[in-house]
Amino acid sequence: MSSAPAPAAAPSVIARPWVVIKFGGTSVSRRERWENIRRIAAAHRARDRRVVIVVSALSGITDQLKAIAESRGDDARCREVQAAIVERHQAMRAELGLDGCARMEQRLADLDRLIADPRRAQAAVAWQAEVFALGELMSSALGADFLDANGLPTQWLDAREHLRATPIANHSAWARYLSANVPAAPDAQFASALAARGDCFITQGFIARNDQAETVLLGRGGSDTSAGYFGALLKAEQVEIWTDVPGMFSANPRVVPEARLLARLDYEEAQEIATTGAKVLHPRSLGPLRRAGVPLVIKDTHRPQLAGTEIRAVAADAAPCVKAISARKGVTLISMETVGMWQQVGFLADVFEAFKRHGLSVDLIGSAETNVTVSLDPTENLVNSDVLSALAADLARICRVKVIAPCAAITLVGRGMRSLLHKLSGVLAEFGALDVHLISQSSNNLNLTFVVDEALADDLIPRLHALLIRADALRAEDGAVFGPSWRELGADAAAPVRETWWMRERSALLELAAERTPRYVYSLEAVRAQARALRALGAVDRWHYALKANPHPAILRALHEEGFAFECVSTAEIDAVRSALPQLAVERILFTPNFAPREEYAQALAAGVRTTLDALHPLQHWGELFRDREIHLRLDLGVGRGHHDKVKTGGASSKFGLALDQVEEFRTLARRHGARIVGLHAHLGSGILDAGHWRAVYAQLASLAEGFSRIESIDVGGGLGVPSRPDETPLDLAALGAALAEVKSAYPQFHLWLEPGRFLVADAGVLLARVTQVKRKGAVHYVGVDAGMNSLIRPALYEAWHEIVNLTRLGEPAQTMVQVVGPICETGDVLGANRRLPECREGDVILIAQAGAYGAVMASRYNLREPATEDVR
C-alpha cells in the first residue's frame, strides 16, 4: 500500500531577503524625510523584503550631547543644553503629529539622571557612551511610533541587545566604549528569530554594548558600522547607506565640481577611499560586509532615482585605474631621528611600544637609515597636546623626536596602483615643488600617499584630480565605473550638446571618407570666427598666427584677410607664408627661431624680416649680421606653463629664451654691434586656460622694458588653451581683453602683440579615418583604424586628448570601452585610450576632432606609410 503523500512544508520565515537601510541625522530630522523613510522602506516591502531600519541622531544632538560630556563642573551650561535637547525632539514629535512617545520620554529622564551621576566630574568613558548614546535611542523610538502610526507597521529593537562589542588587545578605554569593535557574522538563528517577529524593525546606529552590558559606541560614523554589522549578522541581500550626496566620488565634489560618481567599487577600494578621506561612508561598515558577501549601496535621500555607488567584490579582470584622490586633513606626523638606529636591533620595538603604551594607532610609516616617521590619524586617536607632550617625553629618552603638525594626507586610491606609477608623471611633478614630509605606497597595492602641510590640500586636491584625468589614470569615460560629474548632477537640466561645424556637415564629411581616408578637413568659417572673436579684443595692437601650428596655404590667406599678422620659426616658414600671400609685406612677418644656423638669419635679414634672438651666442659669434639692425630679445621668466611638460616653453629645462641675468651682457654685446633692441618677448607655453597668465607675462615685460631705450612692442606669446576635454572651461576671452587692457593703461608707451597658433584652428581641423579592424584582448578592446600616430603624433608626443567619434553612427549609444589605435608598428600608436563608442564596424568613419593644429604639418612617413591628405571646405 502506498504511504500518504507529506504535508508540504511551511515556508521558511527567513525565506524571504533582507534589507538593511540607514539614514543619517539630516534624513530623520523633518517630518518630510521620515515620510521618505517609509516609502523608501515600504517600497522593499512591497518587494517581498524585510527591512531593518538604522538611524542617526537627530541632526546637532551628538553635539550637543558632546557638550554636556565636556560640561564637568559647569552645571548652567548642562542645564541649559539639556534643555534645548528636550525642547527639540517634544517639537519633533509634535511635528511628526505624535501624541507622546514613552520611549523618548525614558529617554529624556535617563539624561537627567546621568548629568546627576558622579562620574560627570571626571567625564569617565563609560558615563560618555551612555550620553551619547540617547540620540540615537531618542530618534528610533520617534521614527519607530511615526512609521507605526502611517501604515507601516514597525518594531524598534534596541541594538544593545544583538551588537556585542569584543575588546581588542592594546585599546585603551577611551577606544573601548567610545570606539568598539563588534565581531558581526552571519546568524541564521538570529535571522529566523527575527523574522518571527515582523517584517520591519527599527534600530540604533552607533550603538552596542560590551561583555560587561554596558553600552558602548562605534567611533565616528557608527551609524553606517551598525548598519554593516546587521547586514552581515542577517545575511542581507544588500544594505543601503541613504544619505544627502549620490554617492562616493573621485574626490570630494564640494571641491573639486568635477569629481566623478563612482559607480562600482570593490570592497578594498572602497574602503581605502572612506580611510584616507571621504567623510560618506565609515571604513569599518565595509569590513563585516566584504567577509560576508552582502554588497552596499550608497543612495541619495533626496534624488532615490538615481543609482549610486554599489560596492561589491572585485571582478577578476578589472583593469588598473585611480578610483580617487581623498586628503585626510588634522594628520600629526612623528619624526624620531637618531644615527644610533642604523642596525641597532630592539629600536623600533623600543618606538612603538611607547605609541602602544599611550594608545596612539599609527596610521603611516616612512623610514631612512637614521630616520622613523609616522602619522596617527585623529578619527582613529585621541591626539592632543597632553598625550603628544607625553609620547614626545618618552621618545626623547631614545632619539630626537620633532612633532609636524598640522598636515594632510593626500591619497591616490585604486587597484593595481603599482601598475599606473608611469602615467603620474603629472602628478608627481605637482609635488616636486612642494615640501613632502612622508610618501607612503600600500602593501595592498592600493593607495600611494603624500603627506602635505594642511594648508595646501584644497588648492592641491582639484589640479591633481584634473592631471590624473589627462594622463588617463583615472578613467573617467569609463561607464562601468565613473558616472556623471557633481557638477552635471546639480545642473538643474542637461548641458546642451555643443554643436560644432563637423556635426552640421556630417553628410558632406562622409561623403568625404567615402573618397579616401585618412584625411584631414578644414573649415575655413571656423577659422575666421576665431579670428574675429580674438580681433574684438581692442588692447591687442598686433595679432601674429604662430605658422608652425598649421600652415595650409587656404588658412594663411583667410587669416591675412582677417588682419593678422605672421610668426615664423624657420626661413622654410617664411618662404611658405610669402608664397602664399605675395603681397605681404615683410614687416608683418616676425622671425622667432631657436637654435637656427646662422645662415637662416641671415636670409630673414636681408629679407627685410624682423627678427628675434633668444640666445647670446648669435652676436658673440656672429655680431656683423645685426649690425645696425633692429632686434627683439626673447626672454625667459624663469617659470613654463601649459599642459604638459613637452610644451612648457619657460623655465632651466627648457630650451627656449635668454635668461634674465644675462640680459646685461646682451645689451652690451647689441650696443657693441649697433644692433637696437627694440621688443621683448616671452611665451612660456601652450594650452593655457587662465586668462590672468598673459595679464603677468604682460606686467613683467613691461617693467623690464622701462629699463631699456628703444622698446616698442612688448610680444607676450602665444599659448591661448583651447579645451579638449568635456570637463574644461574655455578661456575667458572678456577676462583676457580686461586684464590686458588694465596693464595697458599703465604702459601705453608700448604696443601689444600676441602670437597665437593653435586657437585659431584647433578646432577647426578634423581628421577622417576608417575601421579597419576591431579586436578583443580580455577585458580590453580595440578598434583599429588606418589612421596612425604618422598623420597624428600629438596623443604619443604630448598624452593629448582628442575627442573621438564614429561619425557613421552619430547619435547610438556608446556603450563599448575601446583603445582606438592606429596601423604603426609601435605600442604607442594609441589615438585614444579608454573611449566610450558605438559598437564599430569595418569601414565605419571615424572622426578625430581639434586635429586643425599640429596635426598635418608633424606628419611623417614613418612605416612608409602615407600620412593623411588635406581638404579645405
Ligand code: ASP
Given for the second form:
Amino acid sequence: MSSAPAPAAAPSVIARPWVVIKFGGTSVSRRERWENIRRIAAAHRARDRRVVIVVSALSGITDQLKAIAESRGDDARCREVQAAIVERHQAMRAELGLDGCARMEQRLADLDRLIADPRRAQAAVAWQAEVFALGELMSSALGADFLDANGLPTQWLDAREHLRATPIANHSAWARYLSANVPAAPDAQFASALAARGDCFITQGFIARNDQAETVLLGRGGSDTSAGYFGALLKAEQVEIWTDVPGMFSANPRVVPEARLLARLDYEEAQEIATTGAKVLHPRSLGPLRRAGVPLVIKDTHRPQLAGTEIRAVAADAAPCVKAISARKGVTLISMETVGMWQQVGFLADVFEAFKRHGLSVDLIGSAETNVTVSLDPTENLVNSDVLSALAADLARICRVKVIAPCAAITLVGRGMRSLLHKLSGVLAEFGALDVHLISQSSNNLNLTFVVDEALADDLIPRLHALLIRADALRAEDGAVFGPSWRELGADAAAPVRETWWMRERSALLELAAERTPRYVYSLEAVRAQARALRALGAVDRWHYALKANPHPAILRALHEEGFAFECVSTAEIDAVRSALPQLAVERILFTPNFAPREEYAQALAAGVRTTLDALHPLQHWGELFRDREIHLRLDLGVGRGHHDKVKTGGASSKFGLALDQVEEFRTLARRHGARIVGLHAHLGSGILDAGHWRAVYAQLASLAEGFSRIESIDVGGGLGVPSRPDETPLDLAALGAALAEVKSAYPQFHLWLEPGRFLVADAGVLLARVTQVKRKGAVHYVGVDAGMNSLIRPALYEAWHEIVNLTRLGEPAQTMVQVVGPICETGDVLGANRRLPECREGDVILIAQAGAYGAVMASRYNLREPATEDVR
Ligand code: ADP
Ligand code: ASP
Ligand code: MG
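Given the form predicted alone, corresponding form predicted together with the ligand:
And the full complex, kicking off with our chain again.
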C-alpha cells in the first residue's frame, strides 16, 4: 500500500530550538526570584526559543519530606512537619499573588493521605518516593500559575510521563526507587509532539516513573539530572542550571572565598568536578548531555547578568592545570585485611561479590599486598548501619574488616594530573602532616584523591587552594579558564541590594554630569534622614554637627532645622555657621580647636561661643583670656580608635586632648584664673562601628566628672562610622540608643552630648567624574577620570574605600578589573584599586559614592587643577 508522504512539519517547528532551564530550591523560594525566572524564560521566548522550565522543590522542603518519609511511628513529629509544609506553600502562594492554586491544594491533600498510609510504618521505598515527589509537584504547580498570571503562558507538564527509569543490574531497592536512572537520548518524535502542544512548559525535577508506572526519584539533588534528561531528549540548543552561585568554582565558594569562577570547562573536567563533590551540579546530569552534544551553562538566578560557567565539548585550554579542588563528606571506608594466603587467587572477586550482593557500588580503591581498602560514596549508596553490619558480617568470612567513618575525600581535578606532580609538593606536604587513609589517582589522569578524617576537611581546603595558586598548579591568571573570585563577585552582589538615593536619581545626575564634571552633588534629603535617625535616640541631650566634614551652607541650614547645634574647629568655621545661619543663638556653637593661635580663642570668647581647651598652654600663657569664663576640657583617654591610624585621635602619638596626668595641673590653673570647667569632652577617632564605644567613653568621663564640682555636660565626641565596603555591618543605632540610655541612667546628673560629622553627610554626597582615557599595561587596566586626589583625597590619605560605579552603564555586567585613577601627577592618585566595572569608554560618567564627607572640603588646587564644584539637590 502506498501512502502519501507525511505533511512536512511547519518550518517554524523544526527551526525553533529548545532551551531547558532548571531552577534549584533557593531559586524558586521567593517572588523576586520567580520574577527573574519569568524574565529569563521570556528572553528565550523573545529569541524564538521553546522553553522547558525544570524546578526543584522550595528550598528545605525535600528535607522536611524526608523527615516525614523516615518518621515511621512518630506521628507527632510527622504532623508538625506537615503543618510547616502546608504553611510554607500557602505563604508562597500568597507571596506570588495567587488567590488559589488547585494543583498545589491537591498535592497537599495527597500528603495528608500518604501520611495516613500504612506503608509509612515500614518506610517502604516506593511510598517514600511518592512523598518526596510532592515537593517538586507543588513548586511547579505554583510556578505554572504564577507565570501564566504574569504574562508568560506556560503549561504544566508531569515529568513522570516523559522520564522512564530503567533498573540497573544489581541495584538495591533503595537505588531503584530513590536514585534511579533514565536512559535519555535525543528523541525527535517526543520533541515534535511537545512542540505541537506549546512553546513554554514547566515541569518537575527529581522525579520519574518506572516500568510499573510507579513514581521514582533521581537521587538527592537530582533536579539537575532531570534537566540533563530533558535536554538530551529534546536535543536542546542549551541547558541552563540556574542556582544560588554564578557558576562552578575552583572550590566550594562558601568554604573558600578566594575560589575562582571556572568560566569554561569541557564535559570531562566538569564531570570530574561534579562527581568529586561540587554540589552545584549533580554528577549524573552531564552524561546524557555529553552524549547528545548539548552544552550546559551554570548561572546565578539572582544575578542573571553574570556570565557563569559554560560546559561544552571543546576545551578552552588543553595545557595541564588543576581546575578545582573538591571534597565529598560522609564517605565510608572499608578496609579489608586478608586472613588467608598472600595474593590468594580470587580474593578480590570474593570481596567485590559481597558488595554486589548488598547493592553497594564502590568508588575509590586502594590495594596493598595484604589489604584492600574501598570507599563508599553516600550519594550513590544507602550507607546506614544496617547495611554496613550486614556487609561486614559477610566479609568477615573471608577477611578482617574495619569500617572507617566519617571520612572526607579531597580531590584535585584537572587534565594531565600526573604531569603536574612537581608542582604539588606543597599540597603533598600538607597531607604528609595528616593521617591519610587512602590515596587514589584516577586512570583517566583527571584526578588525585586523598581520603582523610571528615573533621579535617573544612580547614584544609582553603589552605590547599591557596597553595595550588601559589605553586602555579591552578593557573588563576589564565583568563580563558578562570573568572573572578567569589569574594570579588560578592562585592558586586551586595551593592545592588542597598538602593541609594543616587540610584534613584541617576538620570538627573547624568544630566548634571553632561553639563560639567568633576562635581560633587549632595542630597539634603539623605542628610536629613540620617539626622532624624540620630535624633530618635532619646538618651542624647544635644547633638552637634561637626562641620569640618562638610560646611556647605545648605547642609548647615538643613541640620539646624533638624535640631542640631554645631561644633567648629576654627574661627573660620564659626564664621561659616554664623553667615549661613545669622539667627543662630551663639550658645549653639561649640568651639573645639587644637593648637590654634591665641587670637582664635580670644575671638570665640568675645563672641560668646562655648570654648574647649585641650592643653595647659592657653591657661599657662594666656590665662587672662579665660577669666570668669566657662570652659570645656578635652581629655585624652589614652587610646585612639578608628578605621585608619591617621584618624585615631587618642594616645600619646596623637596631638589631641589633655593627658590625664595633667588634669590636676589644669584645674589648678583654671582656678587661679577664675575659669569654671563646665564640660568634659573626649573624641577617640572616626569610623567606629561598635555601638558600645560611646557608652564606655561616657562612663569614663562621667566618673572623672564626679571629681570636679561644676561639670554640666559630657561630650563623648563623634566618630559614628558609616560602612564603606559591602561586607561591613552598619552601626546598630538601636543598640547605640540602648547603650547610651543605660549609661545615662547611671550618671543622670550630666547632659550627654554627641558630635557626629561624617555619619550625617558621607552617604549624602557623590562625586561625578568623566572618563578621560583608558589604558592597559600588561594585565593591568586603567580607567582615567577627570577627578583626582585634588578633589577627593581620602583614598590617598586614609586608604579609604569608596564604592565606584559607571553611572552611564549602571547595571551592565561588571567584568573588567580596573584601577580608577585621576589626572594628578602622583602615583598615589588612585581613587579605587582593583574594581570591577563594565567596559568603560571615554565620556562615561563615573560616580564615586560616599563622598559627602571630607570630600570637597579637603580639596586643593594641586597641579593647578581646579577641584570639583559642589551642587545641592
Ligand atoms: P540548587 O538548590 O540550586 O540545586 P545546590 O545547593 O544544589 O543548589 O548547589 C549550589 C551550591 O553548591 C552552592 O551554593 C555551593 O555552596 C555548592 N558548591 C559546592 N562546590 C561548589 C563549586 N565548586 N562551585 C560552585 N558551587 C559549589
Ligand atoms: N529537591 C530535591 C533535593 O533537594 C532535588 C533537587 O533539588 O535537585 O534533593
Ligand atoms: Mg542542586
